[in-house]
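Only one chain comes next, encoded as structure tokens, the form predicted alone.
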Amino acid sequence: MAVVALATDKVLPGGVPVFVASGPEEREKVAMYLSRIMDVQVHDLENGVYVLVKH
């Protein structure tokens, strides 16, 4: 559904919106808010990228 990343070099343009955060705290906050708004789950890829998916 979406991607929240710390750096744009970790993400290639694709079919989902990409949100770039300025730091780890902002990345977590944005992912949490988006997950609540979109009713999706957040998965941490452990490379500075969170992926939001609908199961």
Second form
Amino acid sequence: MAVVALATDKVLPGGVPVFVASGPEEREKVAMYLSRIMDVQVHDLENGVYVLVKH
Amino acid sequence: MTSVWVAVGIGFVLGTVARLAMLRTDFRQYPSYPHGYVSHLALGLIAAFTGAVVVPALILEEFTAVTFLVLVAQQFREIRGLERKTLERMEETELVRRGAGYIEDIAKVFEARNYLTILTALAASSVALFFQRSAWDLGPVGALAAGTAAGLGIVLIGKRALDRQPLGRIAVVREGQVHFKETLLYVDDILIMEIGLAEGRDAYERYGRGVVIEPKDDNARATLANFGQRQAIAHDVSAILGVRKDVGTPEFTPLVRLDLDSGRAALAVVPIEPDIEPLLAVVRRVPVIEGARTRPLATRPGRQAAD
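The form predicted in complex with the partner chain, contrasted with the form predicted alone above:
Everything in the complex follows now, all chains and molecules, and the chain you saw is the first one.
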């Protein structure tokens, strides 16, 4: 559904919106908001990228 | 003529009693009280009456009546569809879904219970009629007693035959330790899911409970592998103990996942009631759903593969 990333070099523009956060805190917050808004689960790819998935 | 009324009466009463005995808000928290009861009782009354009048109508050579009764019996086939539809519509509003397997199972049970009602009424009325019209004439009171005995017998046999196995009989259910390896949620050594948000991990670490379900044999292992069965476990746990979850928090949906090496299943849940013993009791009492009941050990290849 969406991607929240710390740095743009880890993601390429694809089918989903990419949100770039300025730090881990903002990433967490943006991911949490998006998760609650869209009823999607947040998965941490552990390379700085969070991917939001509708299960 | 009295003999027919006695037979129909006892059949009707016994059939109704049978339906009532099988109608309770049981472990599945369904049907709901009071309206669910009323609709099922109404159908039960019709079923009881249908069963009670079949044999007397035959004896009186009322073949038109018998034909209509067969038509009525056909209607009971629709009960399954009706229940399925209701439950499927309700899925949208459930925090934790029942799953198609569980719904099918519940619908099947409701249909079967009505057939058992018909059968009970049929047995009671035919026995009552027999003991008034044959050489062994017991009089109306004796016939009533015989009919009652026959009806109760069918109820008892039916209840035993239709009794569903609880999960606790095919598997050992014990507590498991909820913990994280980085962002991966585990119960003991079984991976459940990945939780990205620190907030979610925190809630699991604080309030999360884990249950490990170890199948007792390969039949049980195959049953646990059925996804519908596992969804039924998750649903029952959240229906009875509650789940710390609202719309928009998918990470708190309880999941039951398999350990493919051993066939064990594990449940991770954040219940509203944190006590572990009731949680284990709930899991043990989840019915083994019919669609998931697989018996590979009943086949030769299954037995060969088992060792």
